[in-house]
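What follows is one chain in structure tokens, specifically the form predicted on its own.
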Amino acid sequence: MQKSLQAMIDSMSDLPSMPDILEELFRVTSTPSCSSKDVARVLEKDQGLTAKLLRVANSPFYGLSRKVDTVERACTVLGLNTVKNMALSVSIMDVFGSAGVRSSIDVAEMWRHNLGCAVSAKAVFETRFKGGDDVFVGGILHDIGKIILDTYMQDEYFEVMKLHDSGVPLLDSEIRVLGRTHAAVGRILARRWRFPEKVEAMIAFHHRPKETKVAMDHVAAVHVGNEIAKALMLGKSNEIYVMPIDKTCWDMFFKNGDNIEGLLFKIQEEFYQIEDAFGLRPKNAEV
């Protein structure tokens, strides 16, 4: 039952372009001489956008003093990587946000989980670096490979998830039933939308961090996060076990003393922080 990856990308012929708005937004950003004005002239293109980016920079995930009421005043005070960042993520959300008819995953569960394992991994990253913006955007799209294999390969997917529940790890009943993992999957698409390397690299790798040939410390980031955050229940991945933390990779931002209780308390809090701004909170939840 195995598809070649060419025969998968196919398969996905009706996957869609990237936005005409984020495709404005990557050549504005390329060019030395961007400003917060040009930034804000792009995606105040796109009221609906511009509702949700600056609902997510008021959160209080970001700590602003005062409230942001522009986009051009969000990119000054948070920065333009940021903003672009926060765009695309709310842009990929909007594009690959809802289930297919015959969907396997709770698809609104996914997105929990993608935010908490971005909340986790820019946690972890900054535990020893700086800027953890770019390894915030990679923890929310790192399965996008899942969404887009429930709704364009339905019937294999569904296959994949009956393989797993039986006791197979993800992976492997993935590889079995398709010959590729979502991470490869997940890279064609970082591929046709023209990522960042660096995002490329966090989709492509964030299971097997050691093959990256880029950006290691995001794409060990993104690895230790994703399993924090499943581990605290943030969200729900369609994958039944926490798997093991590359030791690398842990010893990479983790030493002997480190307030590791006080990290997992800080991710909590910035989750439900953030959840609501991104429009993912349960209608159930406790507020």
Contents of the next structure:
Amino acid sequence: MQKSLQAMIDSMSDLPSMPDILEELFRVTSTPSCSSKDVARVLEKDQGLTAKLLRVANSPFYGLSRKVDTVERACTVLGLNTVKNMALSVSIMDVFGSAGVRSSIDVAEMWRHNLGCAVSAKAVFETRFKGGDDVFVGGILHDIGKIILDTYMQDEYFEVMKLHDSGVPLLDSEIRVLGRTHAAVGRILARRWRFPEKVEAMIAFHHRPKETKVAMDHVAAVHVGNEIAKALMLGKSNEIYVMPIDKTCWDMFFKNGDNIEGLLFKIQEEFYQIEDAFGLRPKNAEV
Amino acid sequence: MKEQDVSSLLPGMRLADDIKGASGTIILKKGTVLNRGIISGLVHRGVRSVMVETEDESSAQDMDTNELKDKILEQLEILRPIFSRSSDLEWMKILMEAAATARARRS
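Got the form predicted on its own; any chance of the form predicted together with the partner chain too?
Starting with the chain above, the whole complex follows.
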């Protein structure tokens, strides 16, 4: 029997609360006078997070000519928004990084897919607009609902995956078993943790981009980037199929004669450059 | 590779080295396949001789191109099933072919 949305949220009462450090980071960065020093003061309280952040900042993906060794320096060189988004991505991967006991999905491969979507969505967005950092974080978080379902509703999600394995597309399987999709569940977390509005939209509407009321360009980039990551087989979303991309979204970024193959090659190279920094390269992979 | 007098260059020969202008900027890249227009451009610039690939080296390059084609076909076979719900759409077919080529170039 399908649970109501409220019952579903209640059954996830042990959903982790937002890490204090993110709460403080959102508060500090929302003040107009926020400086690199302020951000550094917050983030450097967590040494593990700081180390991971600096590893990502120094990865070839960001192409810095000199190594940055403090958060403050990273903020100055890369910009506050980039570092804020990086902190959000890294700390959420920490909270939801490991699988539940009876997981039906390969969580490590799932995070590789999320990273693949992030890299793809940012590259797609930047073919037409500037500043794809928000899109990157949207890519990292777009499937957070799947990880929540797999962790907190294991029996139900096992049924979803069983149906999907029989050839039913994942979204249809989720609706049949749960009455709602991972996108709707992801939105619950986005609201509870008070994610920025754009990020919430990218999580909630990445499969139905036309329904968003905010940040259509961001949502469209994640919608397109998600299928590109699957086409390039960067990690494994637990959806088997590359699903149709909405034509309006495709046309927002590509026109006839664009060098799509070149863009995809670039995305692929960037992904393999950055996966190491996120600690996601499979142990048995060729270097 | 061998040095070849510009007057004896033939269309289809492949450059074995970059050709640089007086200021050091690259005019033509290593690997460029010559055609009549390029050759007359070289004559016009007063270039006397260039390094070109020998026939053996050129056929090895051609084999690389064929090998890439095979790899693209191989990747298409891998991608076709996962695109089974979308490849009837023209833009999804473009995506599938671009992904196959990008993956083939990496493998």
